[in-house]
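First comes one chain, alone, set out as structure tokens in the form predicted alone.
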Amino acid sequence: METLTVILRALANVVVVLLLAPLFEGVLRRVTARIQSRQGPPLLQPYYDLLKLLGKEDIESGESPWMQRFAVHLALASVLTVVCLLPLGAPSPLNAAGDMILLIYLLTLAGICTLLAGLAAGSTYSLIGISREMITMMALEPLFAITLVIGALNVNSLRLDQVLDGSVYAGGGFPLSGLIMLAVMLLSFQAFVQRVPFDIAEAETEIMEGPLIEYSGPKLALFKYAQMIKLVIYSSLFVALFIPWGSALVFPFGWLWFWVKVLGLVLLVTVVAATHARYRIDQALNYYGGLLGVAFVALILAGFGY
């Protein structure tokens, strides 16, 4: 019975994220349009887009169709597995099934799927896109790993339930390393969710969505869905680590408050994306390098207990 309860809670996490991810995307589009003095699409437009793409013919035009299919299904599977491990306003349903290392691997795997998609497409634009994506991953994945490692150092454990229970950085007052990582994650958050000014790997006006240029129909829908879910995942991780206050309230108030905070973070992403121009890859790399250097300083401080 206990195993069944855990499975049902994990499935509930997946269902909630699958339902809310397009809604957050719709909020992002709508608010962006308002900031830019446009009417914008309906709030539910992302749902319509996904349904329309899922209903289209599955045309395969890349160099390696089987790799295209494998990449898109692996991308969606990896992000949904992460969803099962996260405390989305409630204790993580599968916190005993993995640790911080598994979480880092799964999030990295989602990025690797983008590289596989671009390689399978074989287009010039897709190859440019995956080269940019690879450079971005080499800078951002260590940055995210450092954030979780500092959390693990503060609790002397790699357990998900202990690192993501809201007490690592903020529960007993921010340590110095926590304050530094809060600033670093805020400044790099736009890059983690691949939004302007850091959507360099896709850059629709430059390389026509790069790695996804040869995707259409159901496969494009699933890739877009995975990207929407990544926005929810990184927002949820940020809330769990840095702004956990109120999550311990009685259900459903704590659960609802958690999603209000996630929505607030999505609105912040929206405002930044709507008011900034896209960076060049060399500008972004310099930016990532500076943040990575600061993160290493925070890691050293955490090693000494600060």
The other form holds:
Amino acid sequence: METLTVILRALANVVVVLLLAPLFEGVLRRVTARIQSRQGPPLLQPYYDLLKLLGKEDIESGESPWMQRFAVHLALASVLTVVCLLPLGAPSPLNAAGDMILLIYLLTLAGICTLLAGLAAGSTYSLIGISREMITMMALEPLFAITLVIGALNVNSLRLDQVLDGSVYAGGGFPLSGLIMLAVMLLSFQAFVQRVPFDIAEAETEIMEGPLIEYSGPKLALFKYAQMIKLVIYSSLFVALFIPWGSALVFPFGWLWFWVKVLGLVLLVTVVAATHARYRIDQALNYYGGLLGVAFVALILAGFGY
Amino acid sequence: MAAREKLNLLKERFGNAIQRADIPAEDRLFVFVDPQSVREICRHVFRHLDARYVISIGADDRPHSGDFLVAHHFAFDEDHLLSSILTRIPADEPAFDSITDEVPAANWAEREIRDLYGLEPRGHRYLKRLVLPDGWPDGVHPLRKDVPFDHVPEGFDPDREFKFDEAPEGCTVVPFGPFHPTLDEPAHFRLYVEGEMVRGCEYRGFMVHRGIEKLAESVLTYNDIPMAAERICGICGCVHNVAYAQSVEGAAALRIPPRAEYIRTIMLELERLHSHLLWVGLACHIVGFDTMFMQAFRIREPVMWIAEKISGNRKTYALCVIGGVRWEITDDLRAELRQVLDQLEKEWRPVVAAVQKDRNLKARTRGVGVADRHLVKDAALLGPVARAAGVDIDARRDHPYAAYDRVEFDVITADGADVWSRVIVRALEVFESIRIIRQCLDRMEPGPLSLDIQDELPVGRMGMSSVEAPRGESHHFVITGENNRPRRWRVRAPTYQNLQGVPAMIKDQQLADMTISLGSIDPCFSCTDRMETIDIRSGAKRVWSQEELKQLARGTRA
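Counterpart to the form predicted alone, namely the form predicted in complex with the partner chain:
Everything in the complex follows now, all chains and molecules, and the chain you saw is the first one.
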């Protein structure tokens, strides 16, 4: 009975995210269009796009077609597994089966899929794309890890339900370290979701979508889907870590309130993306470096209980 | 009399090497010199008299004098003088002394003369083909008079691949082009990249060389050519249209009616407005700032509409005939144009203010794609690229044509020599263009639109004209000829020189800066007015009107 509930709740999480992720993308595109004085596509356009791509011929291309296929399935699989771990307006379904370490692993795996995709294409542009992606990952992963470590320190646990519930504030007060990390994660959020000004690894006008250069049809659809889900995942994580208030409301209010918060983050991402130019990789790296320095200070502060 | 003064300077120094000189107008100088001394004379003119290199031109004059001609054009901008140093090359010894060692900017022009006329530049250090494809057989030179315009030589292999130079050691090759999302026309930069740093590049272009010059010399007539000329470019077509007409008018000593001069000025400035607005948008798109791209295009659109109302077309205005213009700007149009300008000025001011303060944009463009004064001089860079490096040149002021001598405007310069400065120069030039058009609208008097030309144009005269295109000086040279068409017509678009500066601009900077550096000399873009949709199943056609498209895009009724 217990197992069945867990499976059903995990499935529910997956289905909800699969259904909602393109909608958030649609909101993002629509709001971007409004900022640009355009009407923009219908809200449901991302669904149509995915369906259209899924219906196209599946072309094998690039240096290593099987790796290309593997990378895209792995990407979608890893982000969906992450979804099973997340408390999406309700307690995390796989609370007992995994902890923060697993979460970090899975998120890294999703990033590695991009590298695999780029390697599979084997073109100069995709290789430049993955070298940029790799640099970005190395700078960003620690930021996220530090946030989780601070949270874990505060609650003295690696359990998902305890850490992913405003743990950076150490239950109640507003310690300095939590507030610093809030600022750091806000400033780097755009990079986690790979949007302008930090869409450097894809940079359409420079390296023509980098790692995705050889993707088309159904495989491209799955990759795009994984990217849309990533936006939801990171927004949910941010909400769970930093904006926990109201999560204890009774169903369905807590659940709805959670998605309103996620929508708020997506809107923030949209506005930032629409008002910035893309940075160069060296400029971005300097920026991440600065944030990383600040994050370490926060970690030390948290260690002393501030 | 700057022309006389410069001629005397040359005579004093080179004496017998000066064979013949012609000063058809105060601001034009043609000097025929001894082929042995041409290198020395050009060095003197370029380095000591500090003239700006314009272009080198070949011509096949064998049917008339038995010789080839090679002309090197230089501009004395401060003295308002355009000069040409010509040499006669005997047909039995088709070679000339290269001036590229003295004037680096002549590199391409001399290679082009070699390709198209078969004249060997002696002493040129990089004699790779420039215009002709590698599959073209040796010994066939398309611009020679004995080659028909539609001739496809035996042994032409269109599928032959280009032979590229070896990449330097330790560098990987990143192909930038022939097709790339930010290149709207095929051009191939082979970048030598070390990590993310560009260490050098090789350029192959001319993949869509259409042979317009040959066509003009063979089948078109004087008044057909303006229409062909404006199809050289989808952005600054009117510039070529006017520059050609002016060079013929110069050669034939025709003085066009004042009203036509004002109308030419207005249309040229309208073209600059739309071009600069488009460019600022495009530059922002290249660095990923798409909101500015969309807004710039929105602000630009009324300029296209008013151009359409005046000429019938958003672009390719079909403005000039020899001796005047074809379109009248009526009182209604004048009033409407004023409104468009007011609206544009009102909307553009806050955009410029926002751009000037945008630190994010600054971070991407400051110190990027640097072309300093020395590069500007040596590669003869033009327009906003030169002005952004503090080189104060502008053909509108330096070599006034149309009605530019009767209007007041400032030449905008900056001193950063980088992409950022080019953005600012172009953004501010928009206001100057608005100012110029307003003055023209105030001052134009009623009168005829064109001359009534009764006689054939004189034969064998030379004319040249420089027009300040949005991207820099566009230079046209004409030798008038028989059968109502020129013997030789040479077009030097500003990008011809500016592109030669790109390898130096992108060297030792990040790959990510390549597109914006190249973009900063101003890429080209065609725009489509209306869209036609055809339902494949029923075959039903529907043409979307401007209003409907606008409704579709913006969701608001105009």
